[in-house]
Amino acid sequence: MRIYEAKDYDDMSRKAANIIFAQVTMKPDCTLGLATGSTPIGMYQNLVERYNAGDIDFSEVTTANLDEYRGIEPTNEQSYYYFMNEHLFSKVNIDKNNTNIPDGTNMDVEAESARYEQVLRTLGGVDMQLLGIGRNGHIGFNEPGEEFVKETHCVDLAESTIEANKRFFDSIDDVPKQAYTMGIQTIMKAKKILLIVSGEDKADAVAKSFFGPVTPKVPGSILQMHQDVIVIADRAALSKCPR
């Protein structure tokens, strides 16, 4: 694992699309693993702000992002489909075909977790896995457990992340209880693992993912098991770090 301090939220945007950047450059035709939140807009602004200059190009890059809110439309503004769009593929030449995200609309969790976790066999294996980390040391929508879950599937979401994430809604009320996820298992066949993650109220999940035991008490402790894990984190997320 190798872990590279930002001096804030903008600086590890600029070096997380660098990284993206340079993926795409020696493979234009990989897989990327895509995630979404607060954290990596700045990267996915970086990212178009260079297509738009004509220093890369996405035509040939297939993508499946890490999760889906359960029971929510792809029309809806707060679904992570509608986010990627918004974000990203609207704004690129990429393939629409080429992009793949779990269907928050199919009820059938047994039916959908297969579907998707299929889909990314067929695929071959990601190249590159972005991945944020939430306050509790949750990658994707994996929450604390007893166990590692493997493979892609749907998770009830820790009060934790309900409350974190009602700040996109109008109302906690609103803010779906369930989702789909990638696994453990399926985050860890990544070839190469990049992690961003940016301000103080991380830092407590940051220390404890990195430099703590590994225990699906923490989710994100599991990458340090992963042979090859770049982390970018601002000062204020590596402020409760080991120096």
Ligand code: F6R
Second form
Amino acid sequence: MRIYEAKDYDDMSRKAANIIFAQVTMKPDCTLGLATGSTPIGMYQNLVERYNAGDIDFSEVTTANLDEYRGIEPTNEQSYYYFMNEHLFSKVNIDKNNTNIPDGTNMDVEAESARYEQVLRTLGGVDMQLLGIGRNGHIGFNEPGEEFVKETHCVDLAESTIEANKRFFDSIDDVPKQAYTMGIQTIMKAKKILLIVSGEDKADAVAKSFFGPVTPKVPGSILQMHQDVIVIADRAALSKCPR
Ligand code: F6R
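Form predicted on its own done; form predicted in complex with the ligand now:
Starting with the chain above, the whole complex follows.
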């Protein structure tokens, strides 16, 4: 695991965009695993700017998103489908047929989990998986628990996650309580992982995930077992790490 310190959110975003840029330049037909949330917005903006400058071509890229709320329409502004269109897909020359996100409208948990896992198998593996991390150490929506759940599954979101996500909804009652997420093994199968994190409120999660014991109680800690992880964290997020 290589941890790079960024000065602040903008610096983190630029450094992360550099890595995605290099990945797409080196392998134009790569599969990118993508994440949503506040953290990657600046990175996506940066990639869109480079696309507008004619420096990056997404025409052969395939994407697979980590997660999606269950029971939410793609037209809902809070859906991850909507987010991806808003921040990246509608702004670059990616072929929409090559973008994949769990289907939040499929209420059949077993069928949707199996379908998405099959999609990922058919893609033949993710070249680079982008991750953010939750304050409780979750990756994707793999919340702290007693075991690592391997494949795509439906989760009950932790209270702290619902609380953290309520800023995007009119009221806490509107925040979906469940989500589909890639499992830990699904994430760990990616050839490379790029985790980005910013802010002091993530400092505990960062210290525990990258310097503590590997445990499902801190899902991000599993990344210590992956052979090719790059973490780009700003100073505030690294503030509780051993020096
Ligand atoms: C999003 C995802 C989540 C977020 C995490 C951090 O697709 O999988 O694990 O990366 O909740 O969210 P933000 O970036 O909003 O702090």
